[in-house]
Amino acid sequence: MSPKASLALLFGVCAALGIMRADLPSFAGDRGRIELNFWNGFTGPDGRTMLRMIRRFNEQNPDVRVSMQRMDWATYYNKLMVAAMDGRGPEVFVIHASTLPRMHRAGFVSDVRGLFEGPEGVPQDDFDPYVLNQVRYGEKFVGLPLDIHPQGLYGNADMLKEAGFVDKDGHPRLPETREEFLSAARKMRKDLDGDGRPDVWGFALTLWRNNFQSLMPQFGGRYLDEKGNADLDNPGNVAALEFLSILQKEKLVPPPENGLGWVGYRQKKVAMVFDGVYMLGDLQRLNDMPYLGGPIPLIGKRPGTMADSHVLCVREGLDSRRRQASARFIKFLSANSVEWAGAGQVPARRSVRQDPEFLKMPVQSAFARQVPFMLYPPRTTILFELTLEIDLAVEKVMRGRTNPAEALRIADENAQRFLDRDRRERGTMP
């Protein structure tokens, strides 16, 4: 055969095979699956739990096959804004409650409302109206609510047993009020080596944001006003944060410079923090730490503390083959989210946390039962400057370079000042 000839029977082979190759999707490995990428944050333990989820999913969904792209948090909404932007976002991702209305306003967060439509969608009534609302635009709702993982307490099981803390039957347990908490602290604060300076703290500051803003509802606080304008000055918020600088003037929390923190409680050189129950991931992976979680004690005048959502999300512009497989995927996740909680977090959905298997969660179960009386974040597209400023007030106080009151008039005239330039910059100044 001439060589020519060899060429000509070769393509005619390849030209074959592309035309089956296309009529036959088996042929191609596929299948003719829809392929959904899913971007999140969850690097630690929790992305493991969701990776099994995942595939939970992939196994009985033949049809659909979700690949997982997990990424710091740190850089994570940049990286997710420039790939929207520029039509190669993925298909389902999460956001966080607190920065839906600056991904909202970008316009590329698909409006989900069919996933609580119809005999087979997700019942709205199975969520607190407040965290619902966190998601709802008007008409819209651009996601929904994987979980909610608000502040609490941790403490040391071995130390608070020691200091005297315990139930009925002698069981090592948290404080619950702000006698009780203040106690503690003075307690399990021990100079080890009697050079006059405490080698074993009762409480440490984690990061001093959170801490501030865990106890702002109880004491009534709030980050605006009913028309939207700052209001961090408020006298709430102001007994809030000298609560904080209490501690720190009667030395029941280990100096700035100190940075012991989560670190610490881990060392066992703290007794107790405020943080996340996601945190609750990092003190599993310990074989030794004998640790309690619950609601953080009433300090101010009603219980509270401060909170946050895993949102799931669908991009802009999909087609329909791919919108219909994207809500499967977000309604399984859902319907599975008890297991998504043993990875250190309380669902969003009430049925779920009434589910046996969540209620034998001793952590997570404990701080679900601050959910009608948590703090989102303010919904506003200026969050990142007024955490800035929320950051800088306190630690202002708790290095003792200003009081409470002062420090928060200041962070509130330039919160202000960051509210009035969004709204000129989007024509919506009064």
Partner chain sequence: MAPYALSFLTFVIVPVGVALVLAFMQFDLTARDQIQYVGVRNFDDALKDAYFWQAFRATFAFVVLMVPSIVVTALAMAFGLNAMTTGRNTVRALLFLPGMFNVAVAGILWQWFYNGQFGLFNFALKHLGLPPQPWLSDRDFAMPSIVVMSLWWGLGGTSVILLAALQQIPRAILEAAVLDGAGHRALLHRITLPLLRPVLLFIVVTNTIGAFQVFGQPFLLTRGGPELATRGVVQYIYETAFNNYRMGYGAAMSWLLFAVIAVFALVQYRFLRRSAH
Second form
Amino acid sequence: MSPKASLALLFGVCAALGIMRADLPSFAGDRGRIELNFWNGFTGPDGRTMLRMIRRFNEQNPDVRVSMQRMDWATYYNKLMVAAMDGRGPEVFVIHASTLPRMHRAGFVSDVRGLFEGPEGVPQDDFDPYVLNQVRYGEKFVGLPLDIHPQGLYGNADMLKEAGFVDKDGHPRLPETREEFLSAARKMRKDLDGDGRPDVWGFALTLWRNNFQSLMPQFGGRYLDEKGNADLDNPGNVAALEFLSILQKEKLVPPPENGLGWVGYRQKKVAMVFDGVYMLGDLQRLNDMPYLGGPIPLIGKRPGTMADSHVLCVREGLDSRRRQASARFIKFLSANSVEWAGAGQVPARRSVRQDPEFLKMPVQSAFARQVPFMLYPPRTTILFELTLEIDLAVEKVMRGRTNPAEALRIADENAQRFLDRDRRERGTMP
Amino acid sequence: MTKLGRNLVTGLMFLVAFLFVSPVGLMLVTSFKPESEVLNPESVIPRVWTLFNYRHVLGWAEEAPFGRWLLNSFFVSSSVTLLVVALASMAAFGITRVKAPGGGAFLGVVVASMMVPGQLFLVPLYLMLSRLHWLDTPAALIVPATAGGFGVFMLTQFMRSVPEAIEEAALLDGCSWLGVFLHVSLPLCAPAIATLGIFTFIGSWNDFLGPLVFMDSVRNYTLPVGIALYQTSYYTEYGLTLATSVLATTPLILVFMAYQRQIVESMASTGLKD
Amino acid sequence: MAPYALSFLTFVIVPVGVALVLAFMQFDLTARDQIQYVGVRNFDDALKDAYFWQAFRATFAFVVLMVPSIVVTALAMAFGLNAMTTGRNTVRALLFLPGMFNVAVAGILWQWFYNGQFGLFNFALKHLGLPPQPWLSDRDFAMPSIVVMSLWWGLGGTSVILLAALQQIPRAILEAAVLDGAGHRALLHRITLPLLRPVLLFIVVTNTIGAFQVFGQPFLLTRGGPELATRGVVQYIYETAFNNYRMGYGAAMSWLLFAVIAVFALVQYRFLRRSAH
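I would like to compare: after the form predicted on its own, may I see the structure of the form predicted in complex with its partner chain?
Below is the entire complex, every chain and molecule, led by the chain shown above.
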């Protein structure tokens, strides 16, 4: 075949495919139906649960058609920002409570306080004030929290049982205190082949910063002071990082590496990890994984963990028909959030958390016990830069390269620099 | 080189090829494992073989219309390949043979443009495509892709490595530039053009950011965006991801084999094969 | 040339022009009411930014390791393929196979290979009685590991281009040289390498550009760690522009990267050009 012939062939294929594509039926039909685009980052099993809920909504509301687009959170935020800038953003979308400050400043999220008003409205007191405050800007509410996803403790039931962690009925249980946690980590660490290197670990870190952030509230730590300045090196944060450094010094955790803990936990070579309730989606598909989930053990002075929420937002600048349809859709998701909880979430509404169906979900309801003690990421527009500094501080300490106080001092210094820059550029420098 | 030496090299190359392919083999085998077994290094060969992953990927037609994505991918990639090969070979011919004024400088600008990190283009390009009303249509994936400098640079260098004597002779025989281009230069550069074709096709087939950002409807996605539906920011559904990726790459392998045959045949027809 | 030039002007030069303007602006996607011209401040900031320099060191380490190793091995592969007595097409296809997979999928696979405690490589080492290696968790080890993965992913493509160039050398020229009594060495130095030079230049320049813009492989394998040791310039630009939404600063850093690449490419061009004569 000569190059010309092959080019001609390619051209033919191209033309044929073009015609075939054009012939495929399109969904555009149905005049008068309100089309709502709904974007989120729910790739994976949680997205499939969401799709089922949307299908139900579409069946119950023949005048509205919601179509969902999902992509992983990292790329999702890029696309959302670019599209919103061009005024092409979706009508309804999900973002994390922690990213609201940036979306709010960009003017991409509209005030949805109407959702809480009227006889059909969502009752405000069905939300914990702390959670609702995440979406509040003065009088405005810029979204409705759908769920809460706290970090918690996952354990391998078989390994815990073998190590003697059982309740009075002989069922395996998770450690609940600092002493229990340390002794569990010690007991379940094993060197099976006797080469001097453990092959099975009692505990391993997953996402460094989240593991640390889960301990921060237990020691009374915080991110920012009352004036909004960085306060990463406060005594509470240092004490929380000290605890992780003890794990490192006593060789109770494997050498730090990205994403390592979860892979080991899945392989049953790590008995316990701290991770988010959403990881349940991964565990539910493993047919032979004996997992347990519960609150982060009481390691500091009081219970506590890190959490965030998926918030349902509506784009700025919709006509009233679309706004009303969006409100109906958001209320539907919120009212049915017990189904959503099944995918590995804690519903944001108290009434749904009392639903017997939710109480039957062992891990979700155990994680939900932490709701009164949660610390959300700080409400700041430099969130990404700040959490990167936290990541670096934890990493340096876990490698034994510096001490917690020094690592956090550097992180604090850098974070303050980013805050100052942000204020200077916004012209809001005090 | 002696016969023995050549045989030794042959053996060695097969060994290298085996090393290169083994991870791919592992991927293939793993796509038949149940999720609980995928990351276990102790059982490279599955203890339990399952078609679950493939059934799931192919069976979720409502939200993951695999066939439709396949069609989209084929359409976009073949169009891009066709246009890139046509435009790049013309441009390279203009620069190296017709010696159009400013050709060398133009090539310099083209190569320089390759040095600008592509991430920088994303936002301006999005806004342009939006003004053109091309977003969510295949044009958004096809037309901008023809502007890349790789093809022009590659074909220019290949044409420079082929002596010009043959073309000069054809010109002296009274052949027009168009005639020289179609009947002399294209066949002479057939291996290079076919190679460029493969590269373009693969690059377009695997493009992720473009379809993700420029397409809004699930039915207009291409395959790589579909694969990404099984990777979350926190964990990966390994079995499903690998199964989709095997399904998405198989057509590419078939295309490559077709191209490869064509390279071999075109070399035979131009008498360049040793 | 004209149709390509049109497409090039529209879809490359226009966005590049926009990017050039951006580099002199304070342009934050989340604060569009405060977009303003700031002169060279972004460039100034970049040169004072310790993370920018660190990113440059990481990128540079990748370039220095990657470019020579891929050019030399690809050349060896091309000569090897050319000398094969049988099965050339099969081997070429097999070498090329890894490059057909999406870099995201390749990344998932290799992250598991390299996983220090629970990965395939250390599992294999252990069975051979060797100590495990900190493939991705050691600051000196991580970049070479990323280069190995990149070689696996990219070698096939480069070899195929070089093989096409080798096979494009008209047989008549080689035969004539052999008739003139040229030996293997002379054939290689007088005929093959000089004729290969333009394509070699292409290979070296495109691989250098590609290596300077490395992003996918470290991002997928290490997210830039350990301790940012593998976070290259493009990843830093990406994070600045798309995670922190500071487009202006991201654009300025892109132009600084561009300048460095351009210097390198120019030197390579001069060098490979001059030695041709």
